[in-house]
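The chain below stands alone and is given as structure tokens, in the form predicted alone.
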Amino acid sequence: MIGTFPRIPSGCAISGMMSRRARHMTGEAVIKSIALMHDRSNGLGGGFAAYGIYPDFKDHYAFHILYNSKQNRIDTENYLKDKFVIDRCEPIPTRNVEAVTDPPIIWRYFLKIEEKNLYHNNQLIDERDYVVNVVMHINNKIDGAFVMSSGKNMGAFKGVGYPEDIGRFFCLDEYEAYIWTAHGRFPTNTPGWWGGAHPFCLLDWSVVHNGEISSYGINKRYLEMFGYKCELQTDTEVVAYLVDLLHRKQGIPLDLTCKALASPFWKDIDKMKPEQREVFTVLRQVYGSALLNGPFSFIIANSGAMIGLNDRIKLRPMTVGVKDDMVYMASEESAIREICPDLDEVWAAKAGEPIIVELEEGVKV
């Protein structure tokens, strides 16, 4: 007998929007976009990343931190005082939302680094490496404390709930940003908890993800060789760290960084022209442990760019739309047209081919 079966979406929802001229927008539009894909979530995770939200502290590292208890906060703040100058610290503003229950303690810190702290064994270390080490220490060594984001002039807002409820909880309609990304989570093989919601961030990198990283184990072990620690109980965490390692630390261009994460198949490399074949052969051989397997579509952002990337056979959807200087990416075209019905261009992202959108030349943030 033929019955009626419920619609089973392909897990999770992602949405992103960027002004290439760095025009600021409130969080209302991105909340509306991600809310349209409500059925892709199950209420166990929602979150947002926003860029340009702290113009008065744009030269500070803005740490958003979750705490399980007041003592966890005290322990973390004692550690932060030893590592930074804390110019301002406060609870992140929230409002009561009936659907968001039992939130942790959530604070933000605006931090500067004294140059003397950057010397280790009489050698000057990169301040971004210094910040990464602090994040790794908090997440791994201080019980009940988890860093949501740690970049300059940006922040992550995430928790357990549907994304539209999380957006209202964090008052995102009162923030203005030139890049917004959003995620609605449908956890499959990892727990739904406040620290495990998307986005995952490190410095000014943020990642939202629809799908599953089946190569998580080998990616995690590879990252640990370079001092990264994966403790947030969600496979997507490795993506933020891999992008930081390959692009920031090792200087690989963004397009090749994406190609390392979603490398062409060997059969396709064999068909390339000699110069191109040599590049991708080296990429596969050197960065094989950074290759991401499994079904995925990502939106990756930093202060100057928004990047869309699908897995190599496109097992998860992604649509891209353009209107004037605005670029939109989402799991469904309807989520873009909900906030911008009159698009200049719209297309489906191709398997393994990154869409890299950068600020217009000369635009400063």
Given for the second form:
Amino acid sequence: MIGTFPRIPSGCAISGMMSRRARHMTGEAVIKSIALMHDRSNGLGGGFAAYGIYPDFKDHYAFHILYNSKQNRIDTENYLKDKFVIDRCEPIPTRNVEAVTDPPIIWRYFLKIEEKNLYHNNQLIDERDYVVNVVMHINNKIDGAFVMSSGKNMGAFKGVGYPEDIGRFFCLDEYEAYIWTAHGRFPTNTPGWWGGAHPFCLLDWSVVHNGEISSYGINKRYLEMFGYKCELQTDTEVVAYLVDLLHRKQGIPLDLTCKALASPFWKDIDKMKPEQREVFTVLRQVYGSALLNGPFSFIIANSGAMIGLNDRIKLRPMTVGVKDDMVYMASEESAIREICPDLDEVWAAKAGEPIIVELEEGVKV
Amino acid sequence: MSMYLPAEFIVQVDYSRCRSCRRCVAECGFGTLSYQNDRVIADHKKCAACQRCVSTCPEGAITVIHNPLAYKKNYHWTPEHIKNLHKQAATGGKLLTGGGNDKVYKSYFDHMVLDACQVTNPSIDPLREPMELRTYLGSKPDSLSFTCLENGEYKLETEMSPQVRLEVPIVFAAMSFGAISLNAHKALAMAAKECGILYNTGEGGLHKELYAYGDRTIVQVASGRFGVNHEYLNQGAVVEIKCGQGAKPGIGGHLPGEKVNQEVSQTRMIPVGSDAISPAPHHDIYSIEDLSQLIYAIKEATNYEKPVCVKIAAVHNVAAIASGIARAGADIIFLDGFRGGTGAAPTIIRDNLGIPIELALAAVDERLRREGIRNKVSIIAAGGIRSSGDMAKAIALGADAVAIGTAALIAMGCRLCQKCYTGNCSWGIATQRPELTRRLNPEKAAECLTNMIRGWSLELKEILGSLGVNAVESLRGSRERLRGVGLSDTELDILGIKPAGR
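How about the form predicted in complex with the partner chain, since we already have the form predicted alone?
And the full complex, kicking off with our chain again.
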């Protein structure tokens, strides 16, 4: 059954690329980049997030859902029909790849919400909160169904296998996106569960993660207080939910959100000017339970930005490269050079310093 | 009948080593030893096994042992029961005791183990990397709001409730001046200042000499309201309303008149020699709404500049009570488990009322989270915290900080003879007798306390490092890092932890 596996610590490879001018690129480059780091994964999980892939349905919530059985799909679709107007639904196209075996049933749905559904006891609820609740319900309450992604004009493609095989399986060479992130997984356990691969997504947030969240226990309990259910038992999901909570729901600016997740040390806060000291002291006081601790490098993305973040003492590698409007982030510099040998700039991300890449001003997706 | 009571301990003097210096005679606060016919003689029945004579004899000539043949063996009628019955037959009174519950209830701390990192996530070496223990006590909002300034920096818009900073998540538990000596109080205050933590006045008021340590002081308002006035409330960093004590839930306090000397009298604002009686409930708190009124009365009196803490004993319904306290406006909840110490309490109360802090803390933290109000209050857990291991486990269960009373007394020299209520403490701690109190050098005792806190903080850093985290907030409430050994499913469920191996 989906969602009952014990938590699986894992090591990994990550790679991400973004065109700040929202130029669309096929998935070939990102597959090539993550494939170079083949040895950082062990064939037990690979996945991709792609932004800008559904221009014809860009105002629809695109749900990518994994099912264990046909019955699970029927149950879930009945629930979806109740919650949304389904403007299109179809199996996600795949091709046969020898190394990818026993895939689940994989469908996608383009959904709109009828306004009357947004009233609960005559109170208008936020559309995105509505979607979050639906995702939480499917993942936690419906057997054998798992929502891979639920954002607009984006999607996650993931499964058990090496990332390059998963990429070919999902025909990613046929999609065009302006942000691609990728993940190759090296779990230290062997569950053949497609939902456990990265990226982890909620709305248009996606997270690919190398490392382990040693503070998972408290991050999870903190999120539960705000209605998030972390029953997938993978530490990465807390990252997506924390960003959603702090940035989307509470309106904390993106860079401060990163500073709450990987906060400066007290010794550095103490040296700040009084006003900044107050900002960062209070940020830690209030969001201490959201602090992500343990070794990690992430690439978090949404429709407008790609963010790289390392843990506070940099226990995982991450390199950043820039070429014209392109920004690359990867576990290894070689994975960037593989697809863009001639970089304008390249540097190693600093511990706890977020790298936030946003679309250039005026660029429309 | 009491005259026939056999002695609990036997003081053995090795006369081949004794040089008749008579130091032991002077050292014993209980009058056990005397010098007669050129030798030290012990009145064994008076011995409390406080180890003062044993520790101070320059020749190492004294040994205190359990009286081996006190009663015929009986698993149901233990020697203690028999002794107590004889005492009551003779006096008709309530039996008193001091210190914490010493009975063989299960210690949940001893049935929990902490996690550590291996391979997949690296442990962190606290000697090489920053390891942060700083903790702020006070009510926190659920969210913050900022405005972005022109220079790209941010300005905080949210108005914060008062926060008190601890360099280590430890405070010294409430022990009143009266129950313990002024020297002991000075030592606690000095150590708190040195370590960047807090000490607690207890219910006995604040001696003028300790005003200098005000910013490191929790001033307590207990049911007797001894020493409470506007100046007192504003001296402290935190004001604590004491509704209950783990060692004696539902019971008030009684400082015998013998302990009320000039200094105690002035500090408590009561006449010399008069008994200081704290009623069981506050006479203005008969409900949660009364408590709320007192909380806000204190906030008014202190200009909303100090967090208000409410201390309660861990009792069966503690989670619901704590929820009420959080909603009543408290900034901090102090939970005191049934192993918590006391200067004096009826033995029957201490040994039979209340619940373990581990269970109470787990229940309260979970309840507050389920209600979505955990941010509104900080939790201090106390009641039998013996080591940094217990502290780490309490933090993992959900405590913001722990309070230590007995451990602090032991650091100052206490041997846990549990005779605090007699006022004869040979170590100069729980007494007001000047010849005894002067034995405790406040500077030396403060150094011992500081050493202990330092030792615990180094150990806590090692534990955090093993867990692969470098800030204490990543352990706080992180029950995923705890496992139970030898606990039933129900106990695991209440503690919110998994069994070891899973």
